Structures are given as structure tokens and as C-alpha cells.
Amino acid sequence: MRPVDKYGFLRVEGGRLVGENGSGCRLFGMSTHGLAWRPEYVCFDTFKYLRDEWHTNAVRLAMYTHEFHGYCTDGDKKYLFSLMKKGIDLAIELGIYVIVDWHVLGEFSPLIYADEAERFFREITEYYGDCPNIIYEICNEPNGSCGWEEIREYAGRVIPVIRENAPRAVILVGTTEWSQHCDEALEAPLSFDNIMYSFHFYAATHFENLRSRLKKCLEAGLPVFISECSITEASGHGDIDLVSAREWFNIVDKYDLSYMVWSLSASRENSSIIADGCNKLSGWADEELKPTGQWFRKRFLSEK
């Protein structure tokens, strides 16, 4: 049975992601790299292979807003929007879930492009408002001097726009310091229903202090979604830390957390799963995967 056929419209209940019938649902899969930079992986063969051979049930589409060829800077808006729609349409066809990621990063605060975000999410939800496949991630990694109050203000503008056309959709909200301060959301949560808070970790950079912060929030019942993670350093480079990775995924398993892995690409980053120089879009052999890709393939296949 296809994932969306099994779970239907998702919702947040008791701090957990559940399916339409109330059963627990863990989403897991790959995040694309920036859509403007790695568009080739937004294709039927890739998504189908990840679903059928790696047993993933979701994909995350990363729409960079600020960086080179960003949606809100010098990018081709029409092309990028069509690429996002293509990815959503493929997910619908394949019966998997898809995260529409408004990839705030270089601009620090989501308020910088709040007007553009409202227009983007209004237009996307006009197409897909009644679709059970879609989760909306409204700000990837606020950082720098951006505070939780700025994110709350931004969420107060964008979430009602999404709700106009997609009243049942789950919405992910990033937190400060690259989506690491879920504790601020615990202290001052948003008042909307069907909200989860994004949390990101990279096992070779983030250790027990951050794990303790996450566990505190989970024990208090905060709904958390790991919308980006890897076993490398946060830069995407550096060594893999398998000891820290095991500690992180012990938490993922204990609390039945959904998680998305960075990234579906053959970039020079160690966090990309495909080996440098490999041009295949599916059917990767061991030697065509980086160690990160080999590790996460085994991880996905171990999911029940």
C-alpha cells in the first residue's frame, strides 16, 4: 500500500504526527539540495526508486529563497515554481508525502521575504489545498540575530495564508539558531493547530547538549519534526561521526520522530548521498554512493 493511501491526511495529536485514522505515522526520506542547483533529481525515476528500493515514504523539496539563484533574489521564479509543482505532482502520483520547504538561510530572518512567502504559499495552496500529500515548512533555518519573536510574527502572517486553502495541512515552523532552539517554542508556542516545530542536527557537530535540549522538549510533549539531519558536520563536509549518529537515532526511535536527510545530490559535500561523478538518477550501487548514502540506505531499510 502506498504511504498516502495508508495514512491519508496527517495531523498532530498529543505531540505526535498521526494518520487520518489516528495511528502513529513516522515520515522519513531524502531532502533535495537546492532546487535551482540540483533539479535533475526531481524526477519520477528517482522518487520511485527511493520509495520502492529504499522504502522511504516522503521527500523534501528545498526552495532556497536568498542564495545564488534564490527564489526571492536572482532566481527564475516561474521556472522554480514549476519545478516545485513538478516535485509535488510526482509525489502525488507515487503516493508519497512531500514537504514544501521555504528554505530560509542566508537572509537570517524569515521576515525579510515575508511578502514573497505569503504570495508563494497562497499560490501553492490554490493548486494543492485539498491534497493530503503535502506538509508546508515555512522557514528552514532562521539564524544570526533572528529571535523567536520574529519567527512568531512571520508565522502569524504566513500560516493564515496557508490555512485559507489548506485548512487540514500540517505546518512545520523553524526555530532560531538553524532550527536548534525548540526550547523557545516550548516556552512560547504558537496558537495554531496542526503545527510541528522543525529541529535539525548534524551528528559530527551536534552532541549531548543539543540532544538534551531536544529530549526536554519531547518529554514535555512538544511536537517536533526532524526536517533536516545528517551524520556529517553541519557544513556538509568533514568526518562522519557514527557514535554520535547512533545517539541521535536512539532518540529518533525512542520518540518515533519523523526525519528527512540532507541531501539528495552528488555535490562535493560529504552529506550528499551520491558519489562525485555519478550521473545516475536511480539504481545506485554501493560504489556509487558516498558513505553517508550507504549508511542512510541501511537506516531506511531498517524502518518497519
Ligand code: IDC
Given for the second form:
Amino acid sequence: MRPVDKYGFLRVEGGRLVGENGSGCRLFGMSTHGLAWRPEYVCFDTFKYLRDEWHTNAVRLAMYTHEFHGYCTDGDKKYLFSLMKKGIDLAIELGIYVIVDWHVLGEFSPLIYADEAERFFREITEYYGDCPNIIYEICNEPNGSCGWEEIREYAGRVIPVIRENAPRAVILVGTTEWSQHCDEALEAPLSFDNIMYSFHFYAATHFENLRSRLKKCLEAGLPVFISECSITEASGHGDIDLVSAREWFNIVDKYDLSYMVWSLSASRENSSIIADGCNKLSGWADEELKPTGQWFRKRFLSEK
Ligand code: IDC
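Can you now output the form predicted in complex with the named molecule? The one shown was the form predicted alone.
To see the whole picture, the full complex is given below, headed by that same chain.
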């Protein structure tokens, strides 16, 4: 059965993501690299392959707001918006979940482009408001001097805009320091229903102190969604750390967390899952995958 046929409209209940009938639902799959950087993977064959051969049930579409022809800087808005729509339409056609990721990064604070964010989410929800496939991620990784109060202010502006047309949609909210401070959300949660807080990890950079921070929040019942992770360093480069990866995924398993993997691309970066120079958009043989790709492929196939 296709994932969306199985789980229907998702919601957050008792700190967990559940399907329409109340049973637990765990999403996992690949995140695109920035849509402007790697548009070729927004493609029917790729998404279908990831669903059928890697058994993933979700895809994340990363719309960079600032860097590299960002949506709010020098990007071609019309083109980028149409790429996002294409990705969503493919997900709908294939019956998988799709995370619409407003990829805040280089601008540090989501407030910088909050007006654009409101316009973007209004427009997307005008098209897809009643669609069960979509999860909205309103700020990838606030960082730098951006504090939780700024994120709260931003969420207070953008979430009501999304809810106008998509009242049932689950919404993910990033936290400070590259979405590593879910503890601040635990101390001062947002007052909206049906939201989860994003937490990101890169196993070769993040270790026990971050794991215990996350565990503390999960034990306290905070709804957390791993909307980005890898087993490399946070720079996207570096060797993979399998020992730390195992520790991280023990937590993912113990608490039944959803997780999305960075990134669906071929480049010299080790976090790219496809070997540099491989142009195939699906059907990758093991040697056409980077060690990260091989590891996550195995991991996806071991999911129940
Ligand atoms: C990286 C890309 C890299 C790009 C850079 C732009 O892999 O090609 O040049 O962004 O700043 C994140 C971010 C994600 C990063 C990724 C790896 O969400 O955008 O991608 N990362 O550095 N958080 C932690 C790691």
C-alpha cells in the first residue's frame, strides 16, 4: 500500500506523529540538496525508485532562501516555485509524504525573510491546503545570534498563515544553533497544536552531549522530528563515524523518530549519497553510491 493511503492525514498526539487512525507513523527518506542546485533529482523516476527500491515513505524538498540563487536573494522565484510544485505533485502522484522545507541557513534568523515566507506558504497552501501528503517545515536551521524568542515570533506569524488554508497540516519548527536546541522549545513551547520541533544531527560532529539533550526532551514528551541528518561531519564533508551513527540511530529506534537524510545529490561532499560523477537519477548500483548512500540504503531497507 502506498504510504499516504496507509496513514492518511498525519497529526501529532502525545508527542508522537500518528496516522489518521491513531497508529504510530514514522517517516523516513531523502532530502534533496537545494532545489536550485540540483533540480534534476526532482523527477518521477527518482522519487519512485526511492519509494519502491529503498522503501522510503517521504521526501524533503529544500528551498534555500538565501544561498546560491536563493528564493529571497537572486533566485528565479517563478522557476523555484514551479520546482517545489513539481516535487509536491510527484509526491502526491506516488502517494508519499513530502516536507516543504523553507531552508533558512545563511541569513541566520528566519525573521529576515519572514514577509517572503508568509507569501510563499500562503501561495503553496492555496494550491495544496487540503492535501494529506504535505508537512510544512518553516525554518531549516536558525543559527548565529538568532534566539528562540525570534523563532517564536516568526512561528507566530507563519503558522497562522499556513493554518488558514491547511488547518490540519503538521508543521515543523527549527530551533536555535542549527536546530540543535530542542531544550529551549521544551522550556518555552509554542502554543500551537500539531507541531513538532526539528532536530538535526551529523554523527561525525555531534556526540553524547547532544544525544543526551535530545533524550531529555524526548523523555519529557516533546514532539521531535529529525528533518535532517547524516553520518558525516556537519560540514557535509569528512569521514563517516559509524560508532556515533549507531548511537544516534539507537535513539531514533527507541523513540520511533522520523528522519530525513542529507542529501540526494552527487558531488565531492561525503554527505552526498551518490558518487561524484554518476549522472544516474535512479537505479544506483552499490559502487555508484558513496558510503553514506550505501549505509542509508541498508538502513531504509531494514525499516519495518
Ligand atoms: C550544505 C551543502 C553544501 C552547500 C552548503 C551551503 O551540503 O553543498 O554549499 O550547504 O551553505 C546543514 C544544512 C545544509 C548543509 C548541510 C551540510 O541544513 O544546508 O548543506 N548541513 O553542511 N546543517 C548541518 C549540515
